[in-house]
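In the form predicted alone, a lone chain appears below as structure tokens.
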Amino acid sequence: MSAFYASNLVLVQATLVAILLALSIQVPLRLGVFSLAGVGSYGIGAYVSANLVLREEMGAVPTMLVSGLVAAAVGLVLGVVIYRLAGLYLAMATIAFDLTVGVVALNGGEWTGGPVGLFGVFADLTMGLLFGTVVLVLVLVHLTEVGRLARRITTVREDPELAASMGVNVRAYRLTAFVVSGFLGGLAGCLNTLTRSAVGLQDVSFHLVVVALTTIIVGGALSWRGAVIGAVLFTWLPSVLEVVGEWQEFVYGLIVVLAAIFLPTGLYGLWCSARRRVVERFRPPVRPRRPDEPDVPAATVAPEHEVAAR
């Protein structure tokens, strides 16, 4: 075990890393909110953890909470700027948000590195504290799943206009959507910096808004369960395909596709059908009622006696 621990090691900070990365897409759309921002925010993440390790030599913890800070704040002006937008062209604005944040990187100078990127980003940070977070970040996404806080959300997505009508806030449900968004994408990025030393381009590419999309598409789109599953999915998925050699890329395309096309819910969905179907079949028969059977239960029909002294 602990043989298969250290040669994926690699594969398994990926796979944490992605996790963080697919609820930056995922929490905002359980409110409704198509937004790819995060992976900008991931961007964002990523070069500033970069700098402050760099140039002010702060530890792993504070500029985890730095960058995820950082980058929150700029999801909230982002959020500001595009709220009135929806759909389509919500979806559209948030990656012209990530292009931008390419171009920045590209052109930021000594900041950024340019097109070289930033090498010898050197932190404290351990596997525990990475695991660690991601397992707090879990357990606080899995607590707006449950309860009041879910009903609300489920509403909020399902029809703004009667949780307005019932009280809720739905303007600030949305804004603090994107906050966590720009959150968990910055804390993902500065993470997936601290673990490879480096930071460059390709973690502001195009190619990652394909990939969190993909993994919260075929995962499950609205439970935190579906951004675990493909997580570690598409992170470990290339390695197997290479038996397949120079056929990985449409192997792998063939498969978000039947995936898109099949599992309209994600492999979370299928799970929980195909768990409901087994609960139902083994439930026991209801009984039929009977012809002479009261429509009132029995515990309620008041005594005779009583029916008599009225």
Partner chain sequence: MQELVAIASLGSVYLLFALGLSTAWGTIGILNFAHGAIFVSAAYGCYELLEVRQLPVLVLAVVAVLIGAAMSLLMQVLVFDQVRRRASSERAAETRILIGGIGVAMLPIALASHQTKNLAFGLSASGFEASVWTIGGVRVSSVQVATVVCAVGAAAALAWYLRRTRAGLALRSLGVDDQVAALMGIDRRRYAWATMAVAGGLAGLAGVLLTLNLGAISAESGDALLIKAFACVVLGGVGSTLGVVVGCFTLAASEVWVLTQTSGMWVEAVSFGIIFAVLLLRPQGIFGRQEVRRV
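Structure of the form predicted in complex with its partner chain, please, following the form predicted alone?
There are no partners or other molecules in what follows, just the one chain.
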């Protein structure tokens, strides 16, 4: 066990980071906000944390908090600017944001290390802290997936106008999506920098958009379990399937296409609907009520007066 753990430490760390990055895309998606800005936040968190550690010699916990908060603040500004955009326009605008972060990183001089990046970012991040952080985030996300909040989030996603009629401040929910996405993305970027002790342009590339989107599309976009499934799958697949190796990108592409066509709710959604079908079998079928059932109050209106009966 411990040998396995030691030899796969990097993969475990990568999985945990991938979960957070996937969540930063998934949380807005659950609110019907097709924002991919979490990847830009990831870049912001990655570079901010590197600077905090290298220049301020900050510890791991404050670095995580500050990185997350900075990315969340940027997310809020971005959200205020573009939260009204719909669907694809929002997606493309946020991709543009992600790539803008990349251009800034490229041109950032000594703050970003330009094309070379920054190295030697060592902080007191322990495996326990990393693990604990991810678990804490998952618990908090889980709380948004049960009960009243879950219902309201679903309504905001499926029918914003109905949500408003149910007393939901849709604008606030959508803005919150940007902030939370920013924080989670920033946190993920920070943890990536701290676990790898380096940051570079690969941490702000379009490729990460693909990775994050792929993770939740295949895992499932409507629950944190989907993000976990996807993150585990895509982090471990290459090491499990040796053959995949050099054809990794091709296999991933194929998986994404198949998921887009056949798995609208991802693997987790597939599991849920399968479970539902089993439960249904043991539930008495819905009996449509017939109009002549006795609990109709009799003799209120004589039906022949129905002028417009259709």
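What we label the rigid core is the largest C-alpha set whose atoms superpose within 1.5 Å from one form to the other. Numbering follows the first chain given and starts at 1. Predicted model, so just to flag it, every value in this text is computed and none were measured.
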| item | value |
| --- | --- |
| Core-aligned C-alpha movement of R277 between the two forms, 2 Å or more | yes |
| Post core alignment: G253 C-alpha displaced by 2 Å or more between the two forms | yes |
